[in-house]
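Here's a solo chain for you in structure tokens, the form predicted on its own.
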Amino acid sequence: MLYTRYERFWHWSQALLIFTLFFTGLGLHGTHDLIDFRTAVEIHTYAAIALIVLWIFTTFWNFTTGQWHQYLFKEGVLKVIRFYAYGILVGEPHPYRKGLQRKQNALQSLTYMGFMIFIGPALWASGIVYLFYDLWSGYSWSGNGLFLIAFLHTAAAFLMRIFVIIHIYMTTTGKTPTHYIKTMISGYDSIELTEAEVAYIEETHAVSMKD
């Protein structure tokens, strides 16, 4: 079991938030009108510090399980690139090997980091300036404020949605179109493990494996 309960909850709980975030945003520009202005305007701020609880949640879970080693830099970033703009192509072979504690290849680690520190951090903290508008408005420089605080949060919100469109096509570029979508549901994949790690886990059952 590469991917633990509470890794699958945050995903897919992520994702759900995110794409009401981003249609509810949508509607609150004028994109659409599937939903009156009220609505949207509440629902978006019910998820986004739902998403915010979230991240918080999960950055605590990251550094106690040690699992925030995965998002540091890795080595390979262009060949990895290489792979997915050529090598997949012609069908070559991966040239990153996941493992227990590497189930991000190089250039993963860098997106998702980069998602973390600075879309992330550029969304929510816009978004919480904007909802607290009011305390500031009174100023001189409130207009202008404004305006800029809303342009951030919508370019924040479009690198978001480059992120997702990435992030979904990447899941098709497994061993089949939906493997990678059935690891993230059931938490399996299959791995070469080294000795080490089959010694640790069979000594400590801290991990579930299938034959």
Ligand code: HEM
Contents of the next structure:
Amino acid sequence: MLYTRYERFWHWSQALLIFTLFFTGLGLHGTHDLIDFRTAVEIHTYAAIALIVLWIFTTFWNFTTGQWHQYLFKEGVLKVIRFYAYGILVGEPHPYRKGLQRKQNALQSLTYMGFMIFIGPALWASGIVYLFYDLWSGYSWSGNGLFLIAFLHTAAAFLMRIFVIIHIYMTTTGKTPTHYIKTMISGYDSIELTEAEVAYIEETHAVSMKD
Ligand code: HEM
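Given the form predicted on its own above, what does the protein look like in the form predicted in complex with the ligand?
Every component of the complex follows; first up is the chain already shown.
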């Protein structure tokens, strides 16, 4: 079991909330009119609050379970980039070995860290300032301020969209196009375990195994 129940829960609920926020955000931005403005604002606000609560819980979970280690910088980013740009096309093996404490390859860790440090905070920080516009609408600079905040928020939303598109493409590059998606649904992946990992699992039963 590589991805625990909570990990899968936060991954899929985060995905659902981000899709909802992007769809309603584009609705109120005026890109489409599949939803009326008032409903879009309402759903966007509730989904944003739910996402912020989810991020707070997940940050807490990451620190209390030690899972934050997974996101630290790893050697070999260039090897992974070379693999996705070239090696994958000529059937080379993936340069990274997955393990219980090494779930993400070097490029994934770097990307997710960028997501958590830049894209996420840019969205929630600008979103919260945007949400509380009524509190600062009386100031002389509020017109320019609103323009700037709307611009930053929309720019961050488009960065999020780029992340999501690349992320979804990457999910199709496993043994079969749906292998990684199935892994994130069931939690199980087939990986080579080191002797230390086998001993740890046998001793603690901390990780569920299937033959
Ligand atoms: C995480 C917390 C977030 C908060 C607190 C938040 C809040 C807001 C608010 C208050 C608005 C303006 C609504 C109005 O005009 O009354 C807005 C607009 C928008 N949001 Fe969010 N949002 C969040 C996340 C996201 C995410 C994750 C996306 C997309 C992936 C997104 C995309 C958009 C877009 C495209 C707009 C329209 C911008 C414009 O045209 O001015 N938001 N958001």
